[in-house]
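The chain below stands alone, shown as structure tokens; this is the form predicted on its own.
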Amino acid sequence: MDTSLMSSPGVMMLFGLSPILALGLGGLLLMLAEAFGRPVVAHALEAQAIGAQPAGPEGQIVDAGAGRAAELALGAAVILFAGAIFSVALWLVGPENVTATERVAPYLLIDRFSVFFSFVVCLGGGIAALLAGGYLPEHRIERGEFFPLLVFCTLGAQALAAAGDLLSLFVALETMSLGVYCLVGLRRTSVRASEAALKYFLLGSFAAALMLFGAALLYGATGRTDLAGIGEAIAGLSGDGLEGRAAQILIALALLIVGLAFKVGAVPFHMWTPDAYEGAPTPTTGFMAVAVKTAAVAVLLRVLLVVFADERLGSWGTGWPPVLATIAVLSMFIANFIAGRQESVKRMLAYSSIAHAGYVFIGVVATSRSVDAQASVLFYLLTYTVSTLGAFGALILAGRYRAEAVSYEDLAGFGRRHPAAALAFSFFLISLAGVPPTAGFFGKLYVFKAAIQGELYWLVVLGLINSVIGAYYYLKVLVFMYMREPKPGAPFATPMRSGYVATALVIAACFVLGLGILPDTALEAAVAAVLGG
């Protein structure tokens, strides 16, 4: 191999940007494949002419992507997993050794922190693409645009984790969010899906506006848009300069926390979450629960630990730690209690994701006192991603067309009729509950350990109490599957058959089990990825 070519700044820059370029170029190719491909009218038996875009018996529109979910899903999964592989390759080489990427700084920061999150969101996106490859054709949602949208949403999440400037941060946030709004409303004939998409769009736009106002205030107070420069300017304020700008900075801090807490889905900014999660197609719900939340936490860490790193803003008297601690406690208690009262399994998982945002925020709060807290948050998000997508994937597997697992009652006796599918569902729910030796157990363990190191004992106690509360509604699913029988004449779930869904579950299960048995490797990577590491 010509080493001079590999040492070329242009080649090195392409290599440093390869995870992002893989998704950007791959998404464009997928758009062409979806637009110019020949439709396969798998379910529109009454269609008379492809060019006329007729409606099938279920009311769906037959377009160029109709009936091609399997091949488009495979293409999307290859693109997204390629992004994850490029992230691993860049990690092994070392982003710090690829100095050519400094040309795109501060708009994109190619460091171990962003590369770690790039791997996590690409992994989550790839699993979601496989789940959609089985779910969409099974449930007669012949919308080929799902897969390019999924790729570009993941691209936005990648860029958001790498954003080092307020401008690139906002562009990446909207790139991710606009695609997700469309994915939520994919089921056009469903009133519930349209309502969920509209509610998410309106509230999401409001949250984005708040963040934009906060960014404007920071620019007005410091004259900078790059995050590091803003942090340095704030740290340098004192005397009269601080007195005149303190209000601006504190209001900007509050606005940015509110906007990002909305994207994370934390209480009290969670109003959109249950309806959006329930109305969206289940693969979209899984993707939203992991990729959107992960990217939002990544940029939250950057904002808090770079922009507002000054000890005055990181103190428990005048800073952000008590605010996030309050959000964490509210998210855990409110979401867990409401989740325990749900009759819909999908809605229960929605509230479960809100509770997990509370656990993540414990780790974020601990970053103000513990050096290990950042790594614990990164490791938790990795374990949460594979466990949550596995749970949603098992829910997809548990229900074929018109025999979906919607409520707990639908799963009554499921374990005896279909033991393999029930075992998969049980495995991922146990991981979400934090039972050893699964990944979920070590995710919570490291977050609580970091909080103990920071002497946040009261947060750890409240987190443990909520872990016990959360175990109730996870175990409730197992009780219905293995210890209840369906009522006479009542509908019950019947598993679907899909190689795509099965493959996605195997990948997720390997990560859940591997991170549970051998967590040290991933934890060491998380330690190496922390900001400033």
Given for the second form:
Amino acid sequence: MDTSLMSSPGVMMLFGLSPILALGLGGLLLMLAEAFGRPVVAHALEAQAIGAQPAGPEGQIVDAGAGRAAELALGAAVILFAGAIFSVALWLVGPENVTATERVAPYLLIDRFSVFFSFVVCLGGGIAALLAGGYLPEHRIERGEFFPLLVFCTLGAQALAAAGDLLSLFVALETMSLGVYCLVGLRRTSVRASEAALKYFLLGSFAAALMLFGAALLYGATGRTDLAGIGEAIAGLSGDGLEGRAAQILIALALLIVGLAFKVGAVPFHMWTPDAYEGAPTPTTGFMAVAVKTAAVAVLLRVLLVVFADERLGSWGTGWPPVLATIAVLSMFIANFIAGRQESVKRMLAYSSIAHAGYVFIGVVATSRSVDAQASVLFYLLTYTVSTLGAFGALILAGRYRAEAVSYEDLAGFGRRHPAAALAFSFFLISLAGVPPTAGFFGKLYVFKAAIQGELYWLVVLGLINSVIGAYYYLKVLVFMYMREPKPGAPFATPMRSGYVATALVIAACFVLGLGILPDTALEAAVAAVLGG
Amino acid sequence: MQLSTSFLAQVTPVEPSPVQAALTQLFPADNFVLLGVILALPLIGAFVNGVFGKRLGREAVTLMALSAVGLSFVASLVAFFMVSSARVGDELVRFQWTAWEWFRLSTAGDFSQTPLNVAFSLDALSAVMILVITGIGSLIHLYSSKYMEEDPGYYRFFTYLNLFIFSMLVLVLGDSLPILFVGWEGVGLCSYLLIGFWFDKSENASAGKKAFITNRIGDFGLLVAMGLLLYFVGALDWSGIESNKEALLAPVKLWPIGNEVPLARILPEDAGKWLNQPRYVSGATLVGLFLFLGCAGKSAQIPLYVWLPDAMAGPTPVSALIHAATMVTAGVYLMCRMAGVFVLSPTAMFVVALVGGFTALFAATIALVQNDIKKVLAYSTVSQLGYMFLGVGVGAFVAGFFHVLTHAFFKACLFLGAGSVIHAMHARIHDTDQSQDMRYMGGLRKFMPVTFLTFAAAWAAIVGFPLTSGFFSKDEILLKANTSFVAGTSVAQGDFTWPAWGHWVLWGLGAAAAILTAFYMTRLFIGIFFGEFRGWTIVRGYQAAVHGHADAGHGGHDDHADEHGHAHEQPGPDMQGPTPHESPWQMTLPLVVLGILSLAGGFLSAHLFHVHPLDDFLGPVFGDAVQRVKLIKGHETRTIPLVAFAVVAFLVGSLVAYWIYLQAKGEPARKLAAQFPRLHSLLIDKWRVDELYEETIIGAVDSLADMCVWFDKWVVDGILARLTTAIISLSGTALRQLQTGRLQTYAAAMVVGLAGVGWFLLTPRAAAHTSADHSSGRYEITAAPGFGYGYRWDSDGDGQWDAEDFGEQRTIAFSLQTEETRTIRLEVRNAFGRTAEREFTFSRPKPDKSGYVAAATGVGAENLKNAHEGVGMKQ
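The form predicted on its own done, now the form predicted together with the partner chain:
Everything in the complex follows now, all chains and molecules, and the chain you saw is the first one.
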């Protein structure tokens, strides 16, 4: 890059914000394209023209005025992958060298931590966009607004990971959440989807209110809104200054943990998850399971390690670590037990994502005692993102219009009939189960290693037990795919044909295998990305 | 002769030509990338054909496969001449190339780590091997391009074949045992794939499995040997083993395990003493025997030879390349490579020689009565491999390796000739067994002159016709078996010296096998090419009306028996067919080349005429090892009688066969068979060794498997799996009840969660960390930090708080007298004004012995600290 250009603060500012700007501008362009693009009156009218019954996936009237999703999907994927590439470029230059971005601090902190998360959520969003490009047309829900919304949600997730101020944090959180509510309810004609969206929205508002309340208490106690400032103020409190404010801060801590645990989907704040995940179109489910969760963990890390970094708050007797440890254990056990009892694979994956939140929380807990823990959480989120999206993608691939693969029974004999698709599915599932040489194995390995380093042996033992329980239901899919034949007359899954979905799966598989065989580069990046590292 | 003189010119150091100089600059000895080229070409061939072969079409596949191996051969030639020209004096030339660093192993001896690199090296031994592999490989590729022409799996065949060449090169070029092992397994895999190439016939598939499983037993030996080497020597690469091999002379106690045998107590005293007597072997013997187990598996020696005859289920070119010329000699190569280790153990060497000799004789007896021409050749291969082991076993490494070379020439030629014959038989007989049965052949020399002549050349070599290649190599082995032995080492305990009768036994086995070889090969030769044609009645201008492929339809020669729908037609005079035809040039050219080599190759090491370039060339490789190989007294006088005997053996064997099968039309043989029906059927059934294995080893494994199945079914599945599943399902079902789908429930759960978190943060906790040092009497309590917490202590145990107000002091330290007990109280108050209290009771015990010792010497005082955390603590 030209030196004069490098020295220009404006250019450097643009460069520093390029991952976020790419998504923002791209999202706007997508909206324009969607609004002014050639409107395609979809299948409903076509169907009427040939005299067929205009019926949608579940027998409802098909949405008239739906747009053509495939082109927009490509656009959205390009924008999101561009965001990921900008993140990589910024990473290579080094955000600490781009000092111009200090002007947006503390509202947006462009550090290695946020750039890492920017990459992960953009990658997740991009894969989700590709999945949607195959899924939405196949299932006749070609609503063009899906893609701008997806892009803006990812933008919210990026900003959330970068937020260094309570205000920007809340705005980013809502940017992300509001979009996701819409994405969940995209299938307007489906009662189930609307119910899911409404449940998610109401409970989400509840959680947001709690968080906002917590933020207000923090501001009241310290008079600051930037996270670092609050952290300093808390650390400085002692003696008389502490009296009275300590209670406010502790309540704020509880409220913030609850609000963020809701977004992560950890037990007992998880109950919306299965319903919302199941009602949402599968690409949305995948996006929620990865990007939303990832961003929420990012902000949780930042809040805990910057605001509540004080020794007295991170204490093992009285601070947040035991709270999160309890949440982690509950999440793992409850989610895994229920997941084992599901008949629907999609719902099983929803519970599985709750269990994974538990594993992530083990790493988060370990941050109070182990230096490697943060990096392990970051790495875990990366591996989890690609494995989960791959699994949802494979589930999408296994279904067709009016024959979406949902239950285990649908998948019986799938391995015989469609070996390639089944192989892809198995591959992502064993990554989720944590079997080498896949990404999931190293993700779990590093989290557990960090916990062992932090002497949290009991937590590791519980985590390992849960890995075994988890293997039970992941492998159950394999059992159905390879060792069962469909019952006579029962419906069975036939895979759809879509270049988008195939591309998404290939990308995810490359990551899963690449991280499984050569985890070093990504792990080094995660180590470099830690807060305060 | 021509070949050997030009070869000699290369060996003597001359002024390097500009080409040589340029090559040396391009490929320095420590980074000899040319090996990468040699290795990569067949791998690329395998990849391209494997991935794109289906779409490429026959010509492209042929071009790819042939050029890959051919170019690899050219590169090998260059490498070979570089090795031969780089040599100065008796120095060992070794070109090395490290592809990448693989991993490190920690050895048992010291904690330094042994690096394991993916490294390859080339010395005289491997230079000769790669010439054989790529050279004969190229010829056989060319041959196969015609032989396999009609096969639907054409591209698959060449993929495997190229992959085989690659694996074999890895095996030979690997610079360490692990890399060799990779190649070792690779060739095993390719062999498996190619034996079962026509896997739609179940016997082929099971022959492949048999080969694979039998080889696993050998591989186990090789793995154990690697472990032992790592333990004793601490290195697995050639130079590392070579430089530190003396460590293998360390004695290893084998018996009794533990101090004594428990049984010995109840036995009479003498027997008990005898039983308890410690028995040692040297590490070298252990390593040598385990290595030999590996070699016996790959090179089909007793008791692991059973797979090789069955391996003839594969296509004939495969039999020629893998199961005669190259892969099966890997064991001999490994023995030569590890010669330095083997000669340290006279025991191991004697076992090798003895097993080799027995195998040579044993397999030859089976070959006497087989009618399937490929089976005859297969047993002959086993027998010849026995010779090689006999040779290397007596320390004649060059002679053994020379036999590898000549055997590669003549046996490949024989197999390819057999393939050519089968190809011709396929014009009318499509059944695998019948088209290979020599009872349906005969008189083919009129129809297939080239095949006949080349087969004759190879026959002359294997039966030891004077001055052919086989004559020299076999003669040299027999001579050495009679005269040389491995000297014991003075250092090693439990050493073994070769008995004086050993020479005669070893030589006797080899000599008897030589006579039998001459007999059965002549029988085969006559059976195929002489007498009347017995396959069908030849009709001029015969048209295959039924299936319209009179001449072209011999695709997949060894298979597809029933496909053409006339398997029911019995061959013999009743059947009509066209004139058997000679094979196309792609098949005869390799035959001619190999035939010439079979005849002339002997002059690479013709000691009788003092022409031995091969010995000179390989000398440095074995220079060290042969120091321990001694010749018996008066060995010079034995040379001429032994050579004379070799000629006699050839004459007796072949003339008897000539008389029986050509003069008397096989009548004496039938009479003999009738006279000794049981012996005959025993030979036909190959001494029933397969059946023996079936009953004993396989039976035992089967029952073990049955037991495991039972355990798996009832214990693992029945109890463990079902119980776990039941627990998970039950808990899941219970927990699922909470997931009502009602928003209120969800919100309530969140509220409960928030309440839980709040309750935790609201409740004060008087957690503390204590440390005690009984020896010095110092004790300390540190209360856990808490946000907004205040602390007050009762440190003197008087029931009164030290100070009424809550302060910020979190730590108190105090000392105790011996046997003093004190109760400390801690009260904390959190930000919400709630309090919690905790009591800690400390008592300093009366110092026991260990306590004083520890305190007095100052050792362990540090360790005692923190060790008594929470002693006497109660809440």
